[in-house]
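Quick heads-up: it's one chain on its own, the form predicted on its own, in structure tokens.
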Amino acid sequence: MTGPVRVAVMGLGQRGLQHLKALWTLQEQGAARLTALADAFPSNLEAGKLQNYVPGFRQKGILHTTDFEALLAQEPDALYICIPPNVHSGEVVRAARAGIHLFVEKPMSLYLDEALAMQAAIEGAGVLSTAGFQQRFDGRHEAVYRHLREGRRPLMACYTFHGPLEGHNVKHHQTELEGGPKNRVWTANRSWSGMTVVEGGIHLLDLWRYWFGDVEWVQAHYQHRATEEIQDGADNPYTYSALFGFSGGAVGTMTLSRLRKVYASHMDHQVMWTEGRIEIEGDGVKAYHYDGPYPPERSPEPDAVERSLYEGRGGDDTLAISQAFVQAVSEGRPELIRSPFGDAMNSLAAVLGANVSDELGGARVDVEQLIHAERYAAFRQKPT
């Protein structure tokens, strides 16, 4: 492809604005050219609002529209779809059939049948695609990937995140007009978000897939919110416990909570391999293992078994994933994409499988069977 990649963005909410900022940087660098911005609500397309989120943004030469047909008529090379996962209405399928390369934000859908139709259209059209798993491009997570690839066999990952229910950022989609939460915080509502393992936990689950391989099975149990505790449509469960089994034998334990009136967050992320432990923090990654003569004559001091794998916060992974996607489209190099849509289907099925497991009383759910078997057909369907 000669010249910059012509890009359109559908959905200018929180995540869409973050992508717009990254794409504006790529436009300034000459790698991309924004051709169209689309959103269901005109207020999200106002120049003043966009400029608040994207310093230096200028709308000249960029179509602003609420009409998906008008966006398609611009014939962009690539389209970013950044809408809540329960409001898809065939946009991915139609764009793929039009030959447009696709960046689809996670979760790609709350319904496997709908996501499978997206996958079929993308593969049938032969367009490039990526799901929005930018954390694979975080420098900290790349360091873990490299460390484990040096002949180390992973055994387990443990992730804990306790976040206040009020900690969900206010969204931009006017859910109050569509039967959703009046405060627009759709991420706290189960019918809009698919619950927290799906909406938020999918990022960590996808990281584990990046390190360990595909998920084969999942078991989960949630503590559901009492009816009298539901305010502003925030009916997602109090707590989540999910166990994922990976193809290489590793397991991942995910413990999440969304509690009201806490106003504080806590995160802990550990990865174990056969001879050591990795600790992933906000400002870096450390590995703990002993490299000296074994067994040692005496127990080594703590600083003798600690090694820094990465220092810093990991960089701008949102910009990095767009750089890779735009370059892949420009140069026809799919190998630059770390999470093609078809590959990302395992991440989506695994977290949706956690919901199914909880609904079935904690039963183990085989991920491939969830995608294909008749016994799970009702769980794959999108309500009419």
Ligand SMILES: NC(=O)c1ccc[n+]([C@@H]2O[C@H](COP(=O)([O-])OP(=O)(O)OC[C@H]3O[C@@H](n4cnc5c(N)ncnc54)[C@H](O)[C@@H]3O)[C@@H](O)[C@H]2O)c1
Second form
Amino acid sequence: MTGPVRVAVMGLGQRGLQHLKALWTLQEQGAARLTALADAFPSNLEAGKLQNYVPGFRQKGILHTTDFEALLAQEPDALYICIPPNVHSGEVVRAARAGIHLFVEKPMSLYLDEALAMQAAIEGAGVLSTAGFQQRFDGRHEAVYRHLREGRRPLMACYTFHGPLEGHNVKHHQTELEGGPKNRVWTANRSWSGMTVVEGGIHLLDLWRYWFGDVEWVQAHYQHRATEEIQDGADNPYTYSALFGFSGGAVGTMTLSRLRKVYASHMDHQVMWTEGRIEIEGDGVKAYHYDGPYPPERSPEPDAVERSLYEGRGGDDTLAISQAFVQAVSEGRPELIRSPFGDAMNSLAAVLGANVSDELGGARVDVEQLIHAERYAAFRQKPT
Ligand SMILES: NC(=O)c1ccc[n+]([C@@H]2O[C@H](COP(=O)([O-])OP(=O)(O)OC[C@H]3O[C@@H](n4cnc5c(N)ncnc54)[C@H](O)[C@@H]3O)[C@@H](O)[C@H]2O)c1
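What would the structure be for the form predicted in complex with the named molecule, rather than the form predicted on its own?
Expanding to the full complex; the earlier chain stays at the top.
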């Protein structure tokens, strides 16, 4: 392709604005050119609002529309779809059939049948695609990937996140007009978000897939919120425990909570291989492993076995994933994309499988069967 990649964005809410900022940077570098922005609500397209989030943004030459067909008529090379996962209405399929390369935010849908139709359209049209798993481009996570690839066999990942219920971001979709939460915090609501393992946990699960390979099975148990505790549609569970089994034999345990009146959060992320432990923190990655003659005469002190694998916060992964996607489109190089839509289906099915397992009383759910088997057909369907 000659010239900058012509890009459109659908959904200018929290995530779409972050992508707009990255794409504006790529436009200033000459790699991309914005052609159209679409949102369901005109107020989300006002110049002042966009400039607030993207300093220096100028709307001249960019179509602003509430009409998806008008966006398609611009014939962009690539389209970013950044809408809540329960409001898709065939846009991914239509864009793929129009030959447009697709960046689809995670979770690509809350319903496997709908996601499978998207996958079929993307693969049938032969367009490039990525799901929005930017954490694979975080320097800390790349360091873990390299470390494990040096012949180390991963055994287990443990991720804990306890976030205050009130800590959810206020979103931009006007959910109050569509029977959703009046405060626009749709991530706290089950039917909008698919619950927290699907909405937030999918990022961690996808990282584990990057490091360990595909998920084969999942088992989960949630503690559901009591009716009298539900305010303004915030009906997601209190706590989540999920165990994922990977093809190479590793497992991942995810423990999440979203409680009211805590106002403090806690995160811990550990990865074990057969002879060591990796700790991923906000400002870097450390590995703990004894490398001297074995057995040592005396037990080494903890700081003698500590080694830094990465220092820093990991860089701007939102910009990095867009750089890779835009370059892949421009140069026709699919290998630059780390999460093609079809590959990301295993991440999506694994977290949707956690919900199914919880609903079945903690039964083990085989991810391939969840995608294909007749006995799970009802779990794949989008409610009408
Ligand atoms: N990768 C990440 O780190 C990350 C971070 C946040 C959100 N997300 C994902 O991005 C998606 C969007 O989330 P968000 O936080 O931006 O939500 P949001 O509510 O802030 O924004 C969604 C936007 O989409 C618009 N929209 C909805 N339906 C539309 C339609 N039919 N046509 C045009 N515009 C439409 C809304 O008006 C709103 O502006 C979700 O799937 C979410 O999970 C990903």
